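As a starting point, one isolated chain is supplied in structure tokens, in the form predicted alone.
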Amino acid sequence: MSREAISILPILVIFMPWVSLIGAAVFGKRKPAAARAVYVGGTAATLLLIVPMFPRALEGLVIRKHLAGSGPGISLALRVDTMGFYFALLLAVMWLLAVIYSLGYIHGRQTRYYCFLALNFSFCLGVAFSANMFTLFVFYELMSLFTYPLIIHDETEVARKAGFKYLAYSIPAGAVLLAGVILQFFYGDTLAFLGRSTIHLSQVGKPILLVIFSIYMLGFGVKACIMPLHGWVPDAHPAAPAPASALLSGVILKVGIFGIVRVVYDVYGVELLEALGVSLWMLIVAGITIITASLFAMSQDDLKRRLAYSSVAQVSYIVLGLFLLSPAGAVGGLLHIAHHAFMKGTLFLCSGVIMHETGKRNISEMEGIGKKLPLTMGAFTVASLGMIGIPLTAGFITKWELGVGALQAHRPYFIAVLLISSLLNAVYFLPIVYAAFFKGDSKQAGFPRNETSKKMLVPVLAAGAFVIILGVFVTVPGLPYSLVKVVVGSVF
């Protein structure tokens, strides 16, 4: 089998969400039921178009498609390698769950919501399938722009302020990224992703390489919510509707991480990063982010705000894994892209059910809620245990691999960061679970009815099930571990 193939399939995948957008726009006001059917169908069809690329991805093969431009890097082109496929598959699964959930959750301004959700989906897929840094930058910036309407969807004063703060971080970050792209092209002569380093120390020199690296970390670090670039996250996540929050935390933050992955493996490479000596500094930043954000999470009474700070901490697990520059560390970091998506996606979807059915959003008001929402809070409990890293959950696999990676990198002291993080996760998640099931009188609390609609409950339970499935059936072919091993095997 040829290692590269030309196919129109990546274009069809990126285009399919536009079918959903057109359906939502055309039928939105006149036939809302038809609009919702088209949107769910279009999202499901996108997933079905991605799946056939799996055999090539598992073998480490590549699918390409040129779109526009003729320069060595200044072109719009698509390239589906194993890493891109893995990220696109995760995007599609999470998006489908969020869309189904939205059918029961979103009651106002539906046409606008579904249109912008479709745009974001398309642009995130474009990032996943980008063949070069220029294409990635274009899709990345479009995604950043059209995330804003999702954050301000409820049009409250809090939402508007959160949206403004998001733009205040994202727009300068985009300008910084553009500077990095220009410098990379000027000194490296190409922006293409080739599965290996495309710029070289002997040709460029250490100072310039450090400048370009720092620029990329600043630009992508805003979406990856690396401290102190995280400031928009604790405001945007609580302000956005619950399904949008699940996507913000579960996958949109990972778009920034995906950019860092491309920088680490396709622009610099492991050997060059070791030569530059930047890994320890990035590990320190990741460690500080993990611990500090966890401490902030402990003090939040607003459930979604606590989850937002938790996301800031958890996303830096991926940064930690990447910059250990060891095979097991990379496995742990890349696995956590999916593991965190399902764990935190479950938690945010559960928070939406709680708010939708009870009107409560503060943790101090949730005593006894597990007696009225047992399935929802059961899923919340499973995801919480995953975040702590309890065995038989996805979170345990992440922390195990990261611990082994720290030993491989001869940096065992970062195991202490993982242990402290697990303890802090227990401190701010377990009291919620305990209060929900073992404290308070649910009747006196005023919770109106049992559980929620199937449209919302099914995605919650499905996302929660993935937390267990990915923790128990770790090495089953086709699950993230198999794909991640291919990626890691190609760079070490």
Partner chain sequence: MNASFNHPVLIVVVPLLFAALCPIIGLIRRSLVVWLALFGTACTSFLALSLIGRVTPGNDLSYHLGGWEPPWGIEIRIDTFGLLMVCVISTLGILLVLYSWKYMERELPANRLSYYYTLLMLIYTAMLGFSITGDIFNMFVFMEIFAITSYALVAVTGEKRALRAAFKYLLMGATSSVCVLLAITFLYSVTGSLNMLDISNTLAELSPDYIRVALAALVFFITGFSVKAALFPVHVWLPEAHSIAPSPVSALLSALVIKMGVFGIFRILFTVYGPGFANETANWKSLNEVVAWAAALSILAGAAFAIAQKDLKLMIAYSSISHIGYIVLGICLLSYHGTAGGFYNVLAHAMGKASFFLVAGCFLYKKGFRRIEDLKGLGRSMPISSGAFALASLSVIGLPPSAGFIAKWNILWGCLDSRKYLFAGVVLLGSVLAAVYCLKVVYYLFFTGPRMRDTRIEEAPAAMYVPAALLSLGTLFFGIFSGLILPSLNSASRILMIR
The other form holds:
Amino acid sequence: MSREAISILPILVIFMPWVSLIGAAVFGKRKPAAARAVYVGGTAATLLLIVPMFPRALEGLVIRKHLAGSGPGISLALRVDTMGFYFALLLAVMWLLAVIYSLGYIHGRQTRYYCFLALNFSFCLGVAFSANMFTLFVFYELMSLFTYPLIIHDETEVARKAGFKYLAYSIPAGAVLLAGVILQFFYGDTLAFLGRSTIHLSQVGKPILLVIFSIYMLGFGVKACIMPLHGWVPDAHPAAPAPASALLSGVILKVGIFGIVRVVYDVYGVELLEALGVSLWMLIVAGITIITASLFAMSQDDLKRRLAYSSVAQVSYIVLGLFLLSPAGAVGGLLHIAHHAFMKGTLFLCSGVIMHETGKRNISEMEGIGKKLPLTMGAFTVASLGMIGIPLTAGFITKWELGVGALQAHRPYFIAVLLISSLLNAVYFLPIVYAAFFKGDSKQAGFPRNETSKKMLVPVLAAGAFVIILGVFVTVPGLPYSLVKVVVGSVF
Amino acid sequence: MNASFNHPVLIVVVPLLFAALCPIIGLIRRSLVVWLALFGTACTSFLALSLIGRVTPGNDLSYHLGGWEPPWGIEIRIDTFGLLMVCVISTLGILLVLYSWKYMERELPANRLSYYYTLLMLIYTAMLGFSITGDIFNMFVFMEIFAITSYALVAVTGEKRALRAAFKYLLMGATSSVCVLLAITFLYSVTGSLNMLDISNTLAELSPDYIRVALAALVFFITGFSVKAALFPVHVWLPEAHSIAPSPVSALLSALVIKMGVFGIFRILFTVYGPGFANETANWKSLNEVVAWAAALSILAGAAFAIAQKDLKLMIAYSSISHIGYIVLGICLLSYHGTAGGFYNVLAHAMGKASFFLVAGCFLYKKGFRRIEDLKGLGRSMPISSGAFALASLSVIGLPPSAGFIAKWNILWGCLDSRKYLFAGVVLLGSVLAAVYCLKVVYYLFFTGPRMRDTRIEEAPAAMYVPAALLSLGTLFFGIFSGLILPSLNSASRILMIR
Amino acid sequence: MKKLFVILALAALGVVLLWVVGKMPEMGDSRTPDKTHVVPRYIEDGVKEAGAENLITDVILNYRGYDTMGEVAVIFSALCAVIALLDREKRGVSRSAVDASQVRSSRIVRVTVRILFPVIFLFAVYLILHGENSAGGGFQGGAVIGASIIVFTLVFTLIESTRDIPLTLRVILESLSVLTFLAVGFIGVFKGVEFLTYILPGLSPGVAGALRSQVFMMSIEIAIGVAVGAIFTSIVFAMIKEENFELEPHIPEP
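Starting from the form predicted alone, produce the coordinates for the form predicted together with the partner chain.
Everything in the complex follows now, all chains and molecules, and the chain you saw is the first one.
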């Protein structure tokens, strides 16, 4: 924990996506082919820059870099620890898939779309590499604001409304979060993330600690869509273009989770949270979110809306895992960040393929669609099974760890929540798969077997493959499990 | 005595020199005047910036005019805050003159242009003099100059509405000037001095008989300067005057002139009276509290009115009331973080709001649009102006990593420091409201209207969008590199609180 | 609502003033701070240090000359404001209602003014030049100049006045008066002492105090007089035009 290195690499990583941005500005309209190469190249280069940090991250070595600032509080600084590296790696992989997919999917307003995609990438990486709460807040707010153009990309009336709702949730949340950060700064030792508790019961007193904690949960909870704050999710996800929804659901919601992770491990620390006794409340909220959102999901006919509600439920798994405050629970929760990203990413990308190829968004119209899009729907099936938690998929691993975590925390009744949720997942995912493959007439007009373009198919299949890989080769170094183990090992 | 010995006074005298030259040159060759004004502001700016490093917190630069030592003569006293004001005024001055070049050519008949630039140079003189003087009567003299010139500048186009707005401004401004003058006479009658530091020392051990007079003077000072600063109950002149004036003038008024009122409040409360005022700390504190409440109301009322506006410039004008509230609140929190934050917002708001008005001017110039709803899709046809607006709105809202955010952060810190949690809530609510009115415009600019490929780029002249864009970039620069200014503001404020 | 607000504000003002008036320093009491703190030096050393026999002139032109420079700038701003806002003179020459054909003062008035005008003007010049030693000074003298020209205008119509003292001339005079003030100030700067320190180029500081100061103060007085005269004249000229002043010949009652 104490070993640190200084390197320019994190800055490079954060600014690498700007290559795509500049590429878009330079080539944008005149040379579409060159522009596309730059979009993919910039994202891939970012991934390549992140990878070299892997050995250090696995050892728990921290890379620090101070950027700018004016003393205590106001300081922009970067720091790569294992958790940050894990999240950045996930971001880069997801972004690469989404950008490749977008090449086939996005047809209008490309320059703006890729610019904001790149900006969001950069800011999300900034969140991952933040060395203190101030920097995290800066990048978080930027990311929050710059997601808006992605949501209203289509500029339809629905998208505008969704965008408005998104801002109506995000901006007050930003203000609330600012209050949290300044309060933490005022009452705590430091805003820096040191991998230990930086705010103390003996100095501050319980009421203020509770206030700061609730403010943080409100602020990050909007992005992490904890139940009363989830309102924007079911509107924004369906309104955004499919690759953007995949990113929204797969990683941008997780940025909120990442903030909560920082609050739990680097601000409060496990012991303090136990002493405060807030974890049970958070567990109850998470449990309610999981069950209620799943019930909401069942009643949706719009596929992307159903997926969005499912995301609300799934993200709360992570919250559940974190607040079990037991090692296995933490492993399960943190693993689910990546596992859910790939599963939900696959599902959203599949829904995009369906919309792109058939123009259908309602589940009731999707009978027999598996015959037209066998590979896509195959990936969809795999991801659905993952969501349910069938063994040999990524979903199973997290559910297993969460279950063990619940037992370790002596709260076995949360296993019931997991089981009910799995059941509900099965209820709302399997009928889609069933209808797609086994219902409907295979020779029905308009449904010839005709897969989508390679640009879209490859990311879909890759994401689907990850669901299996993460479920089978769990302990291979470099996959989430190895990194999460290091993170959890340093905390407990 | 080295060459830079006279710099402090040159900051005031050089723009006055150019102001006097402008009409004469204007009679010879009209087109030269703008270059003359540009050169004059550039010289002033150079002089002001060259003082950086010579003024450090707790180490003021004092200059005795005519060689008469204070309190007999007039003293120029530049502290960190005055230095900040001087640098902001003179640097913004260059950009505003540059902007006026094209903009005012269209607004004014050619024979009046040279008088416009004369007025502009005079108002710079006045604001610069006001910021660095160490003498309250001298402060009043400069206040009169910038008041008179700003009435004239509001009405300079001669339109009926402009004249009415200017008249309203004049009535309130004159009342406020009378208040300040009355306060100065009160203060002189009990201290026998006009020099700020001398008064401050006298006030510290003022005979109990006179405390009431001194307090009344304080009340009149605050009232007078509050009108100039457009704090909430006495803000009524501002929206009309700022929205109807030509855009560079609006920018000047919003970014700089109302700051003079704030600076006056600050000078009186802290430099002249100060926490040690005749053991009347309780009275002094409660007056601070009252002003802070007025500021908090300004924040909310200004932002709420701004949301309701349909006219872009009117919206920006109301937003200025809100931001003046932030600055005054920060100053009156009696925490040095708050003071530093308030002054950082002077910088941030000067850049952000000037950029807003300049962009609004670009839209008016190119398209003739005033209403927010008309701005549909302008982000595509006027990308640089609109981009400047979007960037500046980050700072006006107070979103990171802009300068406005740094200011807000420090003000919030000040709120916590002095345990005024309610004010912290007001600051946060104010920025949410600011997000509503700023993002509404950004939304119309960028996310409505025709598609990119259907629009042609029709930018305003470069002399207009370049200043706006530079100011917007400035908000970002001073947001990221806050370390350039904030530490010295912090230590200067700390010295202020201890004294 | 508005009225109520105004009444409340005035009431508050009145309350503050009443509250404070009893505690104000006694009028005429020689021990009050305003007479014991700064003033003694002005009275005792003023003539010796600052150079003018008139102590008021010492204060406004020497001890606090910078303020006076500000006041000249105020006047200059006022002139620019008036010209920028009310400049109708060029257009007005042809359309003015104040026309020689329509308005014609009686012969008695014209003759009186013709005789008095030079005298008034001379008195103004005396006031300006003698301001150092006795009551008077640039501001007062300038006001008298302005008054004389206003009287002239009212009697002999604007057309004649603007022909004799055109706008351009007034503007140049005004600018020059500011420039004079600055030039006087800058002499100190070039000699390596503070701005507005009165030093003759050939003399070192401290030598012949009265003489050096008087030369400078005289030039400043003249500048102020010219400036004030110009602004008075300009405001009246601009206002006459703006209001379309209808001047009826005034016939005194028999």
